[in-house]
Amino acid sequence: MDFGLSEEQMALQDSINRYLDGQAGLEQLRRFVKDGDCRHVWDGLIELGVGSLLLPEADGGLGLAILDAALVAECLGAHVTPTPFIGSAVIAPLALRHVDPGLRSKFLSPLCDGTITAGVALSELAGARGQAEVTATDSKLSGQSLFVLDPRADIVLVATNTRALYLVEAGADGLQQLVHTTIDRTRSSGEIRLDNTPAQLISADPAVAENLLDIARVMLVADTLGAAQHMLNAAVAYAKERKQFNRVIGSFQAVKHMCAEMAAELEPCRAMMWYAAYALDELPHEARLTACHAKAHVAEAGTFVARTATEVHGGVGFTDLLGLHYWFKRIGFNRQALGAPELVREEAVKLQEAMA
């Protein structure tokens, strides 16, 4: 049995990484943070086929698996790429499998070619904050959803307090799409407010929305893995070059231990992410629990790597010169998005009790 990636999957990551090395470097990232425009990066990824990864071949897609999408997410995290990947290339195409052919054809093709983008408002499923909740009456939504990924997208997938899933189009009556300033400036997030806003029902079955939540969490896991691996690589490279007392700091035992401990923490996370993504396609009875475990564990391992890698760099690690803070903050955002480790572990406990 092969427990590694296939040649095709490694080629996929190599293709994405080579593109991002040239088009999504640190200077391009700084420009995005300043003016908020990442359209050229997403257009290039669309040309590589990222928008159609999960679409069946019958719908003009590549027909790949969720694990393949997670491998792309890992590349995006390694480059802290500002794109609407999770909503537009993963959650929306999968959600639209549950609608009638007319509605599916209306949105799938524009998503595939990058004409429109999709936002994700699933925080209702991960625990609403305060009075924030979304209710549905006669295909009209009211309320507020926080921590929306890409809130100003052309369409937004919204979970309600009954765990039904709806699609709302930008510009609909009573819809406000607001972008918030968060610690992670590489990703667009915010809230949507709805006041009797017309919406299309995707599915009233809670299992559909919960499955999409699991998939979104695994994408965040992969993103964190990529970002943390980048920080580890940067710390090791810096330790091999930076000199103190006429010796590279990587020769000091304390620094060696810091790098080794980061590698030891991170390496098991890769297998955990692979398995969680694989289970979503092949082992549905394990998928939810595995996604929870992966989300909680990788969030904490990523936080440890981010902190330790910054320490290896010393004072320069806190400056904008190397830009490490972009990766640090991306990992911090991923930790909290769609459920912090404590909340997700509580979900896992309840799942295990139900399975006992």
Second form
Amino acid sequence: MDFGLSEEQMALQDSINRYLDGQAGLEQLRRFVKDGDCRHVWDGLIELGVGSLLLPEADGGLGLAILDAALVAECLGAHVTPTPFIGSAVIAPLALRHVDPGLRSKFLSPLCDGTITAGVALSELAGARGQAEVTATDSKLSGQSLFVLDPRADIVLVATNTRALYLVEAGADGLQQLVHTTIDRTRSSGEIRLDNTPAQLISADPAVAENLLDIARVMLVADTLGAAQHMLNAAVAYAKERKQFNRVIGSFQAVKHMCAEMAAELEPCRAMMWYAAYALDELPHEARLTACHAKAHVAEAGTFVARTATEVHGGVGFTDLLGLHYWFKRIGFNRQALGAPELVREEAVKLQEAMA
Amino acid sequence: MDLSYGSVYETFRAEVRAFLQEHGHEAPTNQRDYRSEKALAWQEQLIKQGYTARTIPKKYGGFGAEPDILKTRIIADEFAAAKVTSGIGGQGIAMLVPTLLELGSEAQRCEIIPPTLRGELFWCQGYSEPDAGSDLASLRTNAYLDGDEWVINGSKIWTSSAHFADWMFCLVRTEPDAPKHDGISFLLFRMDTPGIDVRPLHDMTETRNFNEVFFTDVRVPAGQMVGERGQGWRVANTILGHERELLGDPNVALTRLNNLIQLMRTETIDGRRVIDMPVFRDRVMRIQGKVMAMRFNDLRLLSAKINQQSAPLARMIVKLQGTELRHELEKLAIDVMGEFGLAYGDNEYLRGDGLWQWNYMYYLGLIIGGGTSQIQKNIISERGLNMPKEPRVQAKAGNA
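Next up, can you give the form predicted in complex with its partner chain of this protein, since the form predicted on its own came first?
Time for the whole complex; same chain goes first.
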């Protein structure tokens, strides 16, 4: 029995963190926010092998598990790194396992070497807002999908109203790919509109799209875990430095207890993320429910940490000086994306009613 | 990462299950029955099987197995699943026996551990005092040496089981001039020693969970001290952390959660099941998510123990989070029942085992007891996050 990270997994996180410490610091982040180009960060991650994490070793990949991908997502969250990671390194490679070898090889190697990126249009599976809906007729898609992750990517994975999964390519007839501004400037999100757009069917089985939704959710969970841990660390460090009334504020119980409460909420989220990611590979009968609960619970804990850590910083936490708000907003984004807590908790009830 | 226990352990689990199937009916039905003949016979059987006192050496009346964390966990899980009591509990077996194994003299181990394991000696713990709660080390119950006897004066509070315990293990101040942590000793004595007065302390649950215990010139043989004079604080602390973990057990919370979900499926308002009402559904799912997180945290701690890794922060938060979670869970059950949730005592409308209100209050007691939530937060911030200690207020001369 071993429920902990292996040395290889810790080494993986170390190498990603080391790279991001050097290449994706706050200054680089501000530049990205200003001119929108973060290409070099993704290129660097591709060089570290991030693009082929989940690819079987037989296909030249690293053959790693979903948990390993989640550990990378945790590092990206900790650094609020702008990357097309979820679509390009996780969802698209896994989706392509369901298609014939010809189609697979067409997209897989350019994804792995970073030549192309992939977007994720699955949010309607969690609950369609407004008129958003995609329908399929004879492998042509029409309609609208909202809250797409990386909508301007070279390929986009799209779920339809029958929970079938399709792949559309940038430049296809009738396809519009629009980016919308959100509070989270470290992520690219928006919508796609389709009008009789030719698409490749990945799978008509709803279980395939739903499984990918679970996996994408767990990636967001890991991202929030990393971001929230960073905020907690920053709050503790700040409280040990900042002096008022001739004492560091971290010696006041009011401040210490805020930090203790953050740690108490966040620490079990680590085990929960591990388990949810592990279950997706190894415990299929628990995977859906665990992913739902992890999505909701870690969002709640993360939101609590985001506001409390900001509060520990006092006025400076509210300003742009430390850039703390990037983490606050990333956690806020992850909370809503692919199912807010109330929605996924309702899903959790329905899953159990179906099982009962 | 590998969550399977392996075939050796699954065989062991099957043995435990078979034993429970065959013999489970011989167990006392009341979990808190420590004194009946049935309870003592069950205890004897469990020791013989190695399902309790498992790792305690044979010469002290235990089963004498090598420590095996997974087997211990399997036994606990299977007994809980079968709803069969896993033997006599209480602070004697849980806390005093491990303390004696570590720090007791050979004579103390031989005389005390075997009858304690058999259930013939039941113990209570004399730690807290009216003026020594969170600041336990400031305790003032004192003992002075008179010939070869310690003479104890003072009082203890929150003493569970003192009204039926045979013996007490007790912290007393024996070195009044030493710094407060260095002036305490750890004494054992019979509860029928002259000069001991036990008075019930009724609490908000209307149950006699605690007592006050008063000592007037209580004379105790000098050989009944564990460890040296002035080392009592260290003796007590060898096992205090262990008690805290037990208070937040997420596996017990899971059982209560399942009862709660069952309650929500049967309870109706205007003919509609509570489980079908979105507000209640959301509340119970929130709690299910928290229970899940704490169970995975517990799994992480179990794994860390087996693989000799440390996860200090994951351990430190268990008492705080676990007791708050139970309190919240029992509260939801009361809200689910509404006015029926107020039923108590002999009310014919009590739902399930009728323990929802009792637990709701009892867990508020546990949020306060065993180191309050505020003390837990001090520990988490100071030891877990390395934040500075609160500056100490200097006691004025003559006012120590």
